[in-house]
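Below you'll find only one chain, the form predicted alone, shown as structure tokens.
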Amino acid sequence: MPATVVLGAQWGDEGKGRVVDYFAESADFVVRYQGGNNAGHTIVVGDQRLALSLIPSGILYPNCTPVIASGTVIDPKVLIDEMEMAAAKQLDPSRVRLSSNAHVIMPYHRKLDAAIERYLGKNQIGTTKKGIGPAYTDKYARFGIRVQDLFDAKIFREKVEAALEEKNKILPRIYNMLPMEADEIIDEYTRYADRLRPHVTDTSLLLWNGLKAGKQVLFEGAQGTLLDVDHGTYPFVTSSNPTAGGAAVGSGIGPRAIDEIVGVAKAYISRVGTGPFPTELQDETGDRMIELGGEYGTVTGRRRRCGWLDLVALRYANRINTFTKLFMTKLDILSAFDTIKVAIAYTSRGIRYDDFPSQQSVLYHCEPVYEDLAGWNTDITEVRSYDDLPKEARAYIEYVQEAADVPIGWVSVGPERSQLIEIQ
């Protein structure tokens, strides 16, 4: 049963969209298994850029079914807007399938998300304020609203009114915000239900039947390993599990169905928002990475923080996910630097760490131990063969895969779909 997981090996923003797009060309299903519209994927096809936050990248291929599985949280308006955008670009949104078990982001989730971030002040987590965290909170508190609830007027009203009974105590008393009206929410979301009805199905069964028939299934992780709620740099993480184990849980497919796990890693590293970042460069080199790499968030437009590649974190990501291969992106950005550094360990208060520290207080005080590698100072954006890369670029790739203990199967040398080298 051929299934592949593609997920970020860093703090997200690794260029997963173009990687998923590469694999999606031969996939029958592309599946989002966690997260919501807080994750953006940008795909460049010729002079056309497609920015997606909910619909899987498989929408680009007419023979592929994009699936939004039960582990996700859905803002119905955002999903409908994305489907309309896809239709305007001559893509067929009727193929999108949405799990009836996926949870719904409600207006009070967005309101709470923004209020909580404001309330935290300098201790902000750096959320996108799109309601993802509060929606997952309600899910695990077992009074969330699922997609299937939108189609039963009685149940939907009961659940909205029960939720507002609690939220309308919190919003005015703690956050000095006006209470919300149930009727307005119910009217708005009932309209969304009518639009979504043709797309809703049992996605676990859909995928299971596809796997039994020998179909190719591609699981698309949002965010990245270091933002995983259990294994990331908590509390500066997302509210779900983008790691490989989350693919099975979030899609309702058993782990034995998965035979390939591809980790996506930039040739350097970046993160958006707050939180520890041992190799962050707050100097001209970091600024240059940001500008050359176009390091601004797809969803938020926020300027990303950039630094040299962190091999300690990459080894940790491999341990958590058991990658079968890595896909290295943005190697071309490093062409601008005479010397390239990689972090091979950390030091904190006189102690050396070769493995990723489990204590947040330690990680905050970590300084990277760097190894210097030679740069190549050559434009590689037209290179399509591994042997045609400068020897310094090949040495960099080989150093990284040996240090990370996982082979690198592909390298991107530019944003276009064709700017790719497959390493045999």
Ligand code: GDP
Given for the second form:
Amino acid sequence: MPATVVLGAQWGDEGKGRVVDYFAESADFVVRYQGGNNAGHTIVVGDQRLALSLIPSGILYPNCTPVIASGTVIDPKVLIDEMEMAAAKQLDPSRVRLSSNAHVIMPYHRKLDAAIERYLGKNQIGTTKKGIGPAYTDKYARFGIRVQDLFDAKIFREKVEAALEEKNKILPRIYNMLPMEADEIIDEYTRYADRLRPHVTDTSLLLWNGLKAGKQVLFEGAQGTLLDVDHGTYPFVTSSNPTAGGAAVGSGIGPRAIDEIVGVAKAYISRVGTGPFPTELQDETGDRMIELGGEYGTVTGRRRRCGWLDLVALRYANRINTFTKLFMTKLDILSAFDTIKVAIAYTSRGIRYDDFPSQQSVLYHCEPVYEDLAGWNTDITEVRSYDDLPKEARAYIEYVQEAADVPIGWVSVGPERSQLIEIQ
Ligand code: GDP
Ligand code: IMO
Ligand code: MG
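How about the form predicted together with this ligand, since we already have the form predicted alone?
Full assembly next; the chain just shown is listed first.
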């Protein structure tokens, strides 16, 4: 602190929500800087489980202002519903701040997301179908609609009509879908605007003033490094930059304000959606990981693909993000395995790769080179100090931090808030 970024070191679902919840206790602001309701972040406190897709995970702490910054894409209905869900759980959504520059996910974005996936057939990305890609596409094409546009009836109508001019050619002619009505969309979104108005502000200025006053800012990444549109396994990625640099760009805070970058990595690895995955286990071991780890999507309920920890990818994530520390989650899931494998390199068509290949066609054919480590076969979910972990579990942690070349500062041994160990 003052500014810390928490972000996924893998393909998402690393446990960022629970890690952000841990750091948020001492934060004044928790900031989502990219993505939208494609994210699903789970926090477990006692026997209560909270799944958030847009509201930053700091909502649980009354001292914390949850901020949704300009680099995000917002489905207004989802945000309103989530604020109502939070209020029903006695959390105070009135503190949520939304950037007037964030882009709005429109009904035609959701339609297009589903239509494009169908059109791609066997080459589909396996998106969450929340309209994320099409909303970012319009942003970069410079005819996106921003939160601020919702509050000027004339401008809003002009922008919706201009967008529909194009979408109503594309939807029927290319995707064989019905065209959409401007009036219906405008009526619906104007109602949302009234509801969102008290939350909308210049979030870059809010954070700048906070930082100047010595407040603590925590950035909450969504998705993960390998889903980054520039540095992930393109085209099987999301449409934003979850990586550390994205926190500065997506929030309007200069990079020098950031002094801690915590990478979150599971003790194994998972991926939801299609795309290359060198350590994927399509066997009984993989099935066990999925069942023991509860690896089903928070947003879509999809079964996640699972595999052994990939140290080539973790070293790559460290290079792209310059982590100050790692937070390793779900170590408890590995208690079930006699031998634990980690990928230390790849081979592809007879060539060895120690660095993550930048060529997609190489990555596609990569086979992992594994190192076998001893398992511990003991329940560790009640362990709270590093020295009380079985020696094999400590050896695993030490091996990973050495190989990834970044210290592991914390491990978690269960989903509940208190189930974690700080490593001195
Ligand atoms: P996120 O998208 O990175 O926030 O991760 P998700 O919430 O989508 O998925 C992580 C899942 O693992 C959630 O169900 C968490 O409650 C759970 N989880 C987090 N840490 C641990 C842990 O240390 N052990 C176990 N068993 N579950 C965990
Ligand atoms: P959190 O924040 C895991 C994946 C989708 C798909 C690809 C593109 O919970 O870690 P999109 O809808 O973003 O256009 O889909 O990205 N994906 C995620 N996978 N965790 C997520 O978020 C994800 N958000 C998107 O499955 O492969
Ligand atoms: Mg998730």
